[in-house]
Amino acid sequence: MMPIELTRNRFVKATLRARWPQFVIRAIALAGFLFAILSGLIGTPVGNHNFSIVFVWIVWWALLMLIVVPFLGRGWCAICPIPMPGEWLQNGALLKPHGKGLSLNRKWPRRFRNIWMQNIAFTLLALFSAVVLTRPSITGLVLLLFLIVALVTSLIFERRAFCRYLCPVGGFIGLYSQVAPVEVRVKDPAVCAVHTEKSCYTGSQDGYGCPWLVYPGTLTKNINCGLCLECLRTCTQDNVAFNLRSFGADLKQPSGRKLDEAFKAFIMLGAALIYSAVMLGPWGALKSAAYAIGTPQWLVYALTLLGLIYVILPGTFLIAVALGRKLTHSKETLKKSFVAFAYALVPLGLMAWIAFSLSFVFASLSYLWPTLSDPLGWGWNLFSTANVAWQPYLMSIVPFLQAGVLIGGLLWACVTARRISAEQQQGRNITLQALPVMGFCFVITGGLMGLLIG
């Protein structure tokens, strides 16, 4: 499918270029984010009656994983409230460029211009996730920490350094944004090549230079594009488009594959397995260990999680890739093949997270109604729904949905692996080289089936 330029439509283009709609949505999100911090810190300690737990880890997470990431990629990043206070101080304005901000605007250190720090940040969050996802006070502190780190980063470094290099949520959204059917791209790279001002990157009176430190003229993947649309506003050549495209278009591109992104795929896949085992599995000792932070049991749990995502999964995958190379006498280096085939895990991982989210979203969504009326658990009844009883929704069809999602992810991963093999083998023994990787994906899918569906 060739990309369809949505900005050919005048109304769509005018809406995307306008600042107020995006600003209003982000301001509302910021108010909700601040209230989530407040409710986490001073509200009831009962998680399923506290706004911070219900709205962040049930409602927001459901919207993110079931709708936003699969269909809009980094759409959440476009309206995320976390960097807003820092941006206001950094830019000296709420909307258009105005005056001089307070930031030192230093360059981000070259050695850290990758997503390894995001990988580490997500790993740390995963290690403590059992308490973060269930204790309102911990959720409040984590959200507050996000806000403070983003603010301090904006006051020291240029643009959205926090979003690009530190945010653990942005890290996995960027990885999975490769499958989304939307993109921001230039219409004609030749126009950018002869345009000397590069206002899309440097900024103009109509907008800021790309906050994500990306030059749109060479943008080929969604990973580092935050869909902020500043390039659409600042391009003086009308050469930036917002496109509708086929799902997984970025995965078809052989260029730009990196080891840090490959490991993000293993981290996310391993976390999906661990979360499924801890939160949905029948092993009480595992649940207890995940919650008992600081104890010897938790240390064993933490080492198991780290071992799975950084050693066992990538190590097993490396063996599968090496076997494929051996069978076909591939001339590609093992490292290049390892990194390339890891991108086959992107659709598999995304579908794993969707299946995991389905398992608790419909079971827990009814907590929303009493929380709307009594967000702090203080006995309020604002909308007369405080006494609505918990009731799981659609649980009879959830296993079928999960099975369909996981099988779809497996097939998508196998097709992607075969396409990557075709790149390396140039038409020879394509399926044979990809077969061990497909086997790896099959085993992972089987494990997820057992954990999520039983």
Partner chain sequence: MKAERFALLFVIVLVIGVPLVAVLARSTSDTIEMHAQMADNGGWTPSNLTTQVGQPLHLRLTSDDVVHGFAVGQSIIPPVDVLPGQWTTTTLVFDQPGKYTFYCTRWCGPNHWRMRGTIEVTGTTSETITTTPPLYVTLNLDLDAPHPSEVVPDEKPSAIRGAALSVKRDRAAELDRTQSPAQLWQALKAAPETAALTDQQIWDLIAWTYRSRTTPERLAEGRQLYQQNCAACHGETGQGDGVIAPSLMKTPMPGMTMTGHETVAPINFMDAKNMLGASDAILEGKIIRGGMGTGMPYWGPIFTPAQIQALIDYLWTFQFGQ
Second form
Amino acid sequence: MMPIELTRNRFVKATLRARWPQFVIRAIALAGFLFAILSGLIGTPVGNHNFSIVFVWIVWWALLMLIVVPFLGRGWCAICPIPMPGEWLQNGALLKPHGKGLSLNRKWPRRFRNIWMQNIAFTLLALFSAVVLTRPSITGLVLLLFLIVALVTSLIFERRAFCRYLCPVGGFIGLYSQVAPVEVRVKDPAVCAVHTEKSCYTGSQDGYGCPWLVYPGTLTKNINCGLCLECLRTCTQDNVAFNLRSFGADLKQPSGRKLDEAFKAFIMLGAALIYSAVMLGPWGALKSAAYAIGTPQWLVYALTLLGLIYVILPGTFLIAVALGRKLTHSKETLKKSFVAFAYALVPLGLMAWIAFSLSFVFASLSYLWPTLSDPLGWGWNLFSTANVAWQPYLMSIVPFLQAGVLIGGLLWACVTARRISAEQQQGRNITLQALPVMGFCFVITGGLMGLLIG
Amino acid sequence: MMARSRLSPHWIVLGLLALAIVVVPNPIALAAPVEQHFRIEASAFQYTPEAIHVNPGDHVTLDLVSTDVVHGLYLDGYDLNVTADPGQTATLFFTADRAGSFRFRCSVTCGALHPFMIGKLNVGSNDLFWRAIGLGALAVVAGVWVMRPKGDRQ
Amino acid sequence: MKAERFALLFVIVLVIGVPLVAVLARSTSDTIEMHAQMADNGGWTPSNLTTQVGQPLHLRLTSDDVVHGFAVGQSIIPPVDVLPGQWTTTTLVFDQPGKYTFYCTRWCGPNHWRMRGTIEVTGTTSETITTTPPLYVTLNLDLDAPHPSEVVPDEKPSAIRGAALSVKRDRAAELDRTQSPAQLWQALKAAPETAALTDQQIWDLIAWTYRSRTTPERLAEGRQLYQQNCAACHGETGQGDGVIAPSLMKTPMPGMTMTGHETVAPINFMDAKNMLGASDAILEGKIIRGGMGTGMPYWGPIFTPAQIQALIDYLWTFQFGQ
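Let me have the form predicted together with its partner chain next, following on from the form predicted on its own.
To see the whole picture, the full complex is given below, headed by that same chain.
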């Protein structure tokens, strides 16, 4: 399917280019974010009655994983409030550029220009997740830490270095944004080639140079594009478009695949498996181990998580890839094949997270009603819903949805694996090389099915 | 014209296979319904036993015994709920007339990990799971056989 | 520039205004805000209240962890549930000065019973209430001394069988609260009018005696008190095998000196040898005073004398069947 240029519509284009809509949404998001920090720190310690837990880990997570990431990719990053205070200081402005900002504007160190830091940050969060997800005060502190690190980062380094290289959430949103059916791309690269000012990267009075340190002219994947729409505002040639495209379009791009991103795929897949077992499984000992930070049981949990994510999953996958290469006498290097095939895990992982989130979100969503009326657990009753009882929603349907989502993810992964194989092989060998990878995906899917609907 | 040529025999075969996986009746013969009595102990954040198995149509009595603080048991699919204080066994009585695997979850806030306190009731064989595995296998077959990228058709 | 200022104002109003309103809106009425947590984590906050006779005490209660309940001992104020993250209000009015104990009514772990606090009520009242001290105090009973019964029935004594005996009389009136069933059995065995009965028949007669001095209503009340307050340790069937029992220490070894800090296995009310050697006075004493460090709570400030008697009547049903 050819991308449909949404910005061809005048109204869409004007809305996207306008600063106010995005600014207002972000400001409201910032207020909500600060309120979540406040609520976590001074609200009730009972998680399921505290705004911070309910709105961050249930409502926001549901919106993010079930709607925003699959359909809008980095849409969240476009309105994320976390880097806002830092950005305003950097820019010296809330809206359009004017005057000077406050930042050392250093270049991000070359050796850290990858998402390994994000991988590590996410892994750390996963190790402590049982506590972070359930204790309001810890959630409040983690959110505050996000805010402070983002602020400090932007005072030292240029642009949204935090978002691009540090944010643990941004890492996986970026990876999965490859499947989203929207993109920001230049219409005609030739126009960019002869455009010497490159205002999309350097900025102009209409907007800032790409905050995500990306040159839109050569943008081919969503991973590093934060959908902030600045290039739409700064391009003097009217050469930037916001497109509707087919799902998973970026996965067809053979160029620009990287080991750090490949590992992000394993981290996310492994985390989905671990979370499904720990949080949604029937084994209380696992839950207690994940919660009892610092104890020997927790250490076992931590080592299992690390082992699965960094050794077992990539190791097994490597064997599957090597087997496929052996069967087809591939001439690619093993590393290149390994990295390339790991992108087949992107749709698999995203669907695994959707399946995981479905049961978690619908079981807990009714906590929203009391929390809306009494966000801090102080006994308010703003909307007369403070005493609405907990009631899981759609629990008869959710397992079927989960099955469908997982089967869809597997099919998608297989097709992607085959397509990746086709980049390297001909004829029968295409299938043959991809087959062990498909087998890997089947086993993972089976495991998830066992944990979630078994 | 292209669209029509895509409806190859492959698709028809796969479609029929998928249909078969979804609708083929479970060959396992159903046992005659019996009375089943279970004692489930609830502690933070574990049900013991964590999974129980009954046959479709069984008359099930579940004794919920809380061993530390007040816990509850909400049964997915059946929409049943019961609460038990330590020292006061609560009983849930129902006929297992819906087959499949159902989670039960704590319905009374019992500490930080309360939302993740989960157990399982298996009624008969878990058809959804096995059919999903079958469809998953079929998805692999489809990935190999039918959904070839363009330019890859001999 | 105008837009920039407006944007700044917008952000400030949102970012500072919303939390500010929230914090300011926190109620500052004369209501006392009380938080409940498991005893291990601090119990009630605040745990000591003061008021005056006739002056209402308005409370707002919430739990910070699990389900708790709030009640004031020896009062008719209805107990309320205290649920995690939710608020309950209650108003307490006292017409007698004194020191009251409030306590948790829903089991919340092995230390549930330690979740108590006090209300000091000052002031004067026209009527004077005279309280009689319990028997174990006036008789100076040693509650911790073993009291084994030398005789035990072959089968559980039955009140129905006892009622069918021709020698039955209204013995309920003459039941001595300081006497154990074992002592009563010995007395009946020696008495000429019942000497002709078999050993078991004497037990049946005693069962009928204990059963007929109480009422179904009182037994129901005792049963409810038992289930809510005792069953978690002593077991729903009285066998000392309640859900909390495993966390209490097993029966102490012979020769072991008790430091007062070890807990012991809960008493088995089905154990005839132990139970039949106890009297109403001993049971009452143990309930009022508690186990002094054995894990058995003291219920003196919680239960009224009538409630304690109802509980004792119910405890006897573990030995004396219908």
